[in-house]
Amino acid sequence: MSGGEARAVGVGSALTAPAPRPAEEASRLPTSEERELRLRVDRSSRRPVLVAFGCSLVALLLGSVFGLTASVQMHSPELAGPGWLTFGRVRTAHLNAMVYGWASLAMLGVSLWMIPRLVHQELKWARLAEFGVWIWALALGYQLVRILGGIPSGMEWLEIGLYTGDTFLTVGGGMVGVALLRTLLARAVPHLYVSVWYIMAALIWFPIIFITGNWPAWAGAESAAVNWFYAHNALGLWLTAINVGAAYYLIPKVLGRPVYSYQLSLVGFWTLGFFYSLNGMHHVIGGPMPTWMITTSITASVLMVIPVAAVAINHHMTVVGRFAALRYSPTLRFVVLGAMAYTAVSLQGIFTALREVNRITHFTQWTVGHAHVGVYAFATLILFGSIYYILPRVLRREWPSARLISWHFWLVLLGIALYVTALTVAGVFQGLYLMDPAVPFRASVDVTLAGLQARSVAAVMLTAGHVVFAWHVWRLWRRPTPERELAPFHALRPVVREAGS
């Protein structure tokens, strides 16, 4: 599709493009029976999906405020305020609100909508799944209050209380997983698309690593090792797995063409599961750990180039020739950029795992910037794109404003670009100063101030983008249902097409 030869109809949350060859399955128009099946499947998952997305948006706004507050305090500590607003508490509340609130709840919503669609079966035990989402959300809300009250566990990414939070998150997530497993067992398709592999594996992997990380028997150095086993795998086997699965579904779906290589997608899946689980120990290079453990982790980190390359090639070759469609589809815009960020953060992680690099970047702002490439530029952008695609189908209404979508996109894109660039540059200088015995420690702090101030500017932009997004979701929710039986996104003809088609 050439750059100026496409046209768009509607806001475009579900804009699709025909495959270049009419014989391809992706270009086939759905039959009336298939359309009815999709509507029935969407109705079955409507309530738990809306609950998950609604709770995730509340967590997104809270986490944004906590993050902005913590960012400002890094360069202006005199603005700390009362005890519950000090950096140690709001930063911890920010991390938990964004990882277990926004990202995890949104991912549960995406999974609850996507799995029934992919297996051509209505969601089984939908009330159980909805109850599980509520348990997760309410338990997390209580834990955020405890964290702000100064009662965290003190373990990175595991600050939630063992008995007052972790248990309920495990039970709530388990209820969602059981409902999806029951739906999978009742599938009406002969094979499973790769997105099902990623999502269902994540729902199995997460409780294993979560329970292992929270097991109360660990102490001393082994506690640190298990802590980073969990924290790194929470990104790789939980956030990564579901969002890569979402990208594998949405990119071909929006473009109306099959994924480039199904075999390559399975290579990426199996190598992710095998290599990523060993990565976490590169966070404790130089610590009191056996050398073989650290070396194994570094080796596994380097071998991550295999799943990363498999996913990157597959996504790129699926989109190649159709990049102009990013101008018309907000879903494609967010998801493709998120997929690119996955490649970037993975290659950066491989680079950072090397000892000679790690000794410079460890304990610096570089690590904070790197984490935000993964959790935000990758996971959050894909979740935004997923919600732009899913909500109109659940509510059977089109997004009210293309302008608000554009504002949201540019605020968060420019915000995260500034955020990561500022902290990456500041982190490199900070690490070099820390390594030079002739440079006083104060200099390694002063050199980061410009980057920290830029981060606060970026945090304002990101928070503004999140407010715009939440407001737009509210407008969609409150928008009157159209009189037509099927909303615009159920149109039989593609709404982005090549000239002359």
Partner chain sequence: MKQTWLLVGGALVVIGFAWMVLVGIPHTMLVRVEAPPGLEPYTESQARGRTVYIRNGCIYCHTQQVRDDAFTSDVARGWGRRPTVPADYVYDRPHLMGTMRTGPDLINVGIRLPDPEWHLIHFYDPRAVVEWSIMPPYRFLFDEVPEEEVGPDDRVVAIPGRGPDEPVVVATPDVLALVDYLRSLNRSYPLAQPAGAAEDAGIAEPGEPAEVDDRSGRTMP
Contents of the next structure:
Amino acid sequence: MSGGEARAVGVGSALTAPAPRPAEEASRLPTSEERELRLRVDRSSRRPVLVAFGCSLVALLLGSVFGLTASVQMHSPELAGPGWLTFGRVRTAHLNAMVYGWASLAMLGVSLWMIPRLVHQELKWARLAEFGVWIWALALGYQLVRILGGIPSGMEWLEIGLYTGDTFLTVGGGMVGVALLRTLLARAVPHLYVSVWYIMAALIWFPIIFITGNWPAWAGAESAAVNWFYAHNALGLWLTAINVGAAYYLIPKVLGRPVYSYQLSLVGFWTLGFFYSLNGMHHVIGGPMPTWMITTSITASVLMVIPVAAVAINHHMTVVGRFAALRYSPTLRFVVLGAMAYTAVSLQGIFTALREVNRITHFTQWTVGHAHVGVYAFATLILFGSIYYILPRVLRREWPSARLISWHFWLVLLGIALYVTALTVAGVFQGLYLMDPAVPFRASVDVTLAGLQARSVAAVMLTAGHVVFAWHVWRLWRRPTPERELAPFHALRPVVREAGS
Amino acid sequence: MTDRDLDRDVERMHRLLYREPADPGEGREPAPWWLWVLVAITLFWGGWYLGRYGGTFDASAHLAFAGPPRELPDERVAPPPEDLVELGGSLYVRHCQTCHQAEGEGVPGVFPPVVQTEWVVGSPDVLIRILLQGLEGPIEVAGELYTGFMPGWEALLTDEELAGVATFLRQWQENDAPPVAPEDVARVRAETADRVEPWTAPELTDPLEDGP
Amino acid sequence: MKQTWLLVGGALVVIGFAWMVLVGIPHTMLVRVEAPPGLEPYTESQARGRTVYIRNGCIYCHTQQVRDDAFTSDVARGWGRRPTVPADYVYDRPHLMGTMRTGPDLINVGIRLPDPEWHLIHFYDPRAVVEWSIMPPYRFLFDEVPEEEVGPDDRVVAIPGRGPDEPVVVATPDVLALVDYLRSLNRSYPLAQPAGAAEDAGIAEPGEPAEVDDRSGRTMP
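How about the form predicted in complex with the partner chain, since we already have the form predicted alone?
Now the complete complex, all chains and molecules, led by this one.
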């Protein structure tokens, strides 16, 4: 470990002694029993969590390269390559690498760490969970190769091959879910914290929607309905649920204060499940779909105001007065921004679901921008924050460099801001031109080009940020670990006392 | 590793855990009153919207949003056909340019040009027939042989619009031929009402042989 | 919440309700939709072309749907003579309705661009026929063969601007099937009633089967 880099970074929070409201139980320092429990729990989930994060980072890097390639090809089509490098396949590989590789695997890692922590119980059947993560990751890797060789299945978000992909993802994810459910049933706390609701519900919801979406029985308009039932819920009941759950844990945890309102947590959770799950048909507004289905989804989309407001108030009131902490804790910085992006993307989604808006923005780059506010500015930023918090705890060492965290943060923040701005503006013009039959189609193509080029710049920044992050994780991983020479932990308490005295 | 190093590591490890507060609890604050107002308003609105635009509870599409009084958005109204050339020009961009190209030059050997050719500036009836039912098979245009397939537009474009396209073509670039009136299109449309398949070049060289 | 069963049970109820509303009930309605008389099932070659369409990700830039003309300009733009309805898609497994119009809608491309030669040139080099296009070239769907090796059954594509010394471009069966598929895309046949009728009538009142019939495109006995 070189001297200059050894500066330890405040990971969870630099605020060892936050100025608490006096009654706040959460802000007190942990007792030795609590510390011991945490060490024990973290050790139990160590391997599956590390496997999940490791694989998710590989997918993140791969997905970034795919995304950058597709982005450049879109405004410079002469750079088309051989079949496996054609835009349609590279774009699809990007989506699948990011959603099922990066986000989903990182989310499995977060769940595997957070649930045992929240129920004060070691991860049960950890081997099963680890094996499940491996199955998911390897099956996905194979599917990415298949996609580049020719997309196996023709529905968006469901491109993975049925028997060689979907089956394994279901089984692998199921193994993780079973291990976590077993852990939940062995819990040592009477009360289930709000993050547990979100994460466990997501683990129940995901296999149901995933199997429904991939079930090979649908045809015609019905397959479109099932397609969007799945794809929207993959965002709403999977990515959103786990990441909102993670934010619910990390924000109050880092700040050392309770989450604002239990009542709001309840309202937010149950209305999210109820309304979000009905949103899917707003992807086919005006399309060849029974009217009542589309209207139901538009209505449910607008009703999403309720859970979004509840969660936003709850998160905001938890942080309020302590925004300065964002400067000291990278975790908090990423997670709070991600939580804000969640509010933003939800409100944008409600707006887009209105028929008068949708007629213009549907089928344009606006939608791509919107999707990236959701999957990137919301989900990915929270996952970055979670990994900044979790990895030092399962590896028991500090991040080596504050500067690398800073680079990572600003590259991805400015990158995604440019990305979303460019595509949103381009999308509005594209939509207005498409909506005016007197304007030739060509104009709707030409008007997006500047936005698409700016998007490629953004893609370079995001990719660079990911490389910095992966490099930092690698450095953390390679740091010498204090663990191997240590005797069992409880024997060491006196040593600490001596060192402190 | 010396004892001293070991101590430092242990210390660091514990700092990590000490720094971490206890697990978050849940506050007992009530939700703000205006959230309940928001809930009430959106639920009420949702019920109204479902009722108003729900359509029928079956597989029918495109039911609900077209209720009377139905005002067409401005942009859906076709450009006023006062000037046939202008109308034809905008239709050319939309329907013809894909093959015959921006300057009407066509693509050598594949899509014939529409400027400087007798097919366009010659008999208006021939041009109208090509526009109405299309053209298939070998055809010699401006000294070059083409073998293609042009679709007909009789079902998609009105007499007015087809007259516009024809007039535009006949007076475009170096072309300089008399205009075509919507009545001419209507007449030819009536004459060829039984014709379904595209024309062939030999049929059109003497249109009189292929009367209705 | 203190009970695990409440959480698990509640989550199942929530998703079960949504499943019934958006998957279960629509299934009972949509399986009964029959193909209109004007719609043919895909031939073997067209079905193969459809697979090529899927394999190369065409859906990410092209839609296959004409939206309701009550509030969009899809019909006015000339992408169809009427909005498409569920019955237009009964042979589509899976649907390819798409979500993006980087390129034009294709559900009626068979009427708009019936010339196979145009498609072949366009796939090989889109900018040879559409100068401003940003569609990628699909040269890997063609073989380049020296002129003397061209077989009698090979479909040679006359690419504009290619010198006489260069090898000739021969279409593979894949791209020929794809062109066949695109030329088959035509949803212009009339439904049980012309699509315009219901617009004039406004919202269909429940209990008017003819109206309902028309908009779903379902053929009733």
